[in-house]
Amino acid sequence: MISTQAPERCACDALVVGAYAEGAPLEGAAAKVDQALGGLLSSVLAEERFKAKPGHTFVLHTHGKTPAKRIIATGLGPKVEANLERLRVAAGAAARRAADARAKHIVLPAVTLPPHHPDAVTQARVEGVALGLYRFSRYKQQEDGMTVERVELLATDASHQKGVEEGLRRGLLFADATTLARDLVNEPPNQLNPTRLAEIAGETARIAGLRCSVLDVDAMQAQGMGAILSIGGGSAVPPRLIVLEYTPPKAKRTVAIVGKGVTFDSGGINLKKDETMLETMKADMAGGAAVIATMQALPALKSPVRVLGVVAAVENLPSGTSVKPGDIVRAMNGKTIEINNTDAEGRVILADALAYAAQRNPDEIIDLATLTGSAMIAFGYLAAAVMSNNQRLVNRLLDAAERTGERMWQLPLYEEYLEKMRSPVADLQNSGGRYGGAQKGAIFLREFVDSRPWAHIDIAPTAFLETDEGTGPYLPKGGTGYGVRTLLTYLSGS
């Protein structure tokens, strides 16, 4: 809901105002509310030594002195550092604080952040609110508590309202897509296997107006996809290759986005030794979830780019039919792979998925995968790694990531890494040792893109958060939906 009402006159359960750090005076809606309260807000914030750090909040009960029952002041950090991500964080923090206070109706006054237009500012704040309120409670008999039911956005005037409306539309679109990815990642593995993931992709495609095809075992055998079939062979549930297509009229460019969809990863014959890690291995399909979620949003986004979405979906389990260390398998493009570690399965299934995507002649290929522990060691939970054979492509992805607040950092792909992935008995081996593991995994994938412009995003650090480290006001524990908003920004051409 959008209105042009003055913030100090809004009747609601909680009115959200921003405050800058380092003793900056209140401004905008905060100053107006403070004036209506006779200076009470500014004096209480000073007395309580509210530092206005990003994501910090303070609640003031008005006791009838304004129509709003509560004022939620949210920190924006130093004004010289103000950006869209700070607004996104502040909105998410305020929404969570409102939910904790059982506020059903909250109001967000207008905010200006030159040189950003009202639509970009509003989009960031809507994303923060919607993603901050996310809960995965599908398997709970009762909700944990009341949540916000109504969010009202204020525009300064009628001319400002159009930008707020567009920002609201895009913010909800981006948040809904991210929520879909989070839901898929959070699903337990007994409910989401490769077959079910393919069914969900088909249902999603039908609703969104996408073309969907699914390659089963026979179809993959006919295509020569020995890599993905080798990894999927250990499970009673067969692998699937999911193909989604978005084709807008007069599209001049085609981008393929490819996702790793390991719905559960035990490590295979090289069984994972850390039992606590096994509990989170349902999240090894986060790259595939990001691809499906991105694809479903493209028709509503009206992206001008033709997009091919490919997801390699398997379970990696130990059994009498599992791939074994020492096996040699042949990928779709003819390259042979010696399997020297069955727990380095993601790159093996992506070999066929990338080769399939390259065969469809896209202008660019982008893959997302929870590929390596090495990336997690390098970045903790705070950033994804990106590696590429094309610097222009990386630069555009980094710019999109910067605008969405999804941190991404480029790592080099030195040719020496490829030498470590050579096998004495096959074209490649699927594991080259611990050191430089993220880069070795990436350069392995490069061998299957047919020299096309390609970028690999290792989302292992950011796809699933197990602890409070790395979480923020709009990032929950569990699935984060990382990559969806970056891809949508990149593919929207904005």
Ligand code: BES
The other form holds:
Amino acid sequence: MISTQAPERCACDALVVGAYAEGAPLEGAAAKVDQALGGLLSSVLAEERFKAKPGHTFVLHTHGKTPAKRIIATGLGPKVEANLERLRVAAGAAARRAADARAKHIVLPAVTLPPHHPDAVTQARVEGVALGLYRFSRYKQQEDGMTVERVELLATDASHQKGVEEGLRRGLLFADATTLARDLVNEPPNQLNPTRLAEIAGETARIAGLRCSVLDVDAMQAQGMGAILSIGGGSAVPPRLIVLEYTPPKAKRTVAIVGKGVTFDSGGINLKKDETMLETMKADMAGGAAVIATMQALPALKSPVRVLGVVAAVENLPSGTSVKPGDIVRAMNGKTIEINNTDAEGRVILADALAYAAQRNPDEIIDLATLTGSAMIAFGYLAAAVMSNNQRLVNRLLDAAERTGERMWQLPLYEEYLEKMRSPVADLQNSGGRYGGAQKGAIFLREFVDSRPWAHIDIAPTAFLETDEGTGPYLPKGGTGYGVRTLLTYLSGS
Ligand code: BES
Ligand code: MN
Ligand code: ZN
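Please show me the structure of the same protein in the form predicted together with the named molecule, now that we have looked at it in the form predicted alone.
Full assembly next; the chain just shown is listed first.
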């Protein structure tokens, strides 16, 4: 909801105002409210030594001195460092604080951050609020009550209002898509298996107006997809290849986005040890979730690009029908793979998914996968790794990631890594040793994209936060929905 009221005259449960750090004077709505309060806000902030650090908030009860019951000051950090991500963080922190205070109606006054346009500023703040208030509570009998019911955005005047409206629309679109990805990642593996993921994809596609087709075991056999079939063979629940298509009129190019959809990764016959077999392994479908969530938002985003979404959905379990170390399987593009470690299953299923995508003739292919522990060793929870055969594509992805606040860092694909992925008995082997594991996984994938421009994003570090490490005001524990906002940003341009 948007209005052009003056912030100091807004009746609400919480009015959110930003404050810059390092003793900067209050400005904008904060200054107006301070004035209406006769300087009370600025003096209390100083007395209580509020440092205005990003993510920090301060609540002032107005006891009827303004129509707003509370003023929530939210830290923006030093003014010289101001950017959209700081606004996103500040909005997320304020929204959470408002929820803690049981506020129902919160108001966000207009903010300017030149040279950013009002729509970009609003989008970032709306994302912060919506993603900050996210929780996964569908399996809790007692909802610990989300109180925020109404968020109002203020515009300075009618001309500003247009930008705010557009930013609100995009912010909600991006946040809703990210929320869908988070929900899918957080779903327990007994509820979300490959067939269920395919059902959800079909349902989501129908509502969004996308084409959806799902390849079952017979269809995959007919296509020669021996790789995904071998990994999926160990589970009582069969694998699925989910294909989603967004086709806008007059599209000039096609981008394929491909996701790893391992709904639970036990490691298979090379069973994971106690320390690594964690609840986290339900999140091994986060790449697939990001693909489905992104596809679903494209029609409303009116993306100008044709997009093909492909998700390889399997459950990696040990059983009498599991793929075994030493097995040799043949992928759709004819290449043979010796399975020397059943826990390196992601690259095997992606071999067929990428070959399938490549056969559909896209101009470029982007895959997202929780592929390696190695990427987590490199980055902790703080950045995803991107690797590619095309620097122009990487640069554009890094640019999109930067704009969304999703950290991404490039790793090299030295040709020597490929030598390690050669098998003595097949074209390739699926594991080439621990060191440089993220790059070895990526260079294996490169063998299946038919030399098309391709980028692989290893989201193992960022897809799921097991502890508080890496969390933030709009990034909770559990599924993060990483990648959705970057892909949507990337796909909104031509
Ligand atoms: N899904 C895992 C990677 C992973 C680990 C994601 C931890 C998130 C958190 C992947 O299938 C895997 O097991 N990779 C192995 C590959 C190795 C056997 C070559 C790894 O990285 O250890
Ligand atoms: Mn694995
Ligand atoms: Zn895995």
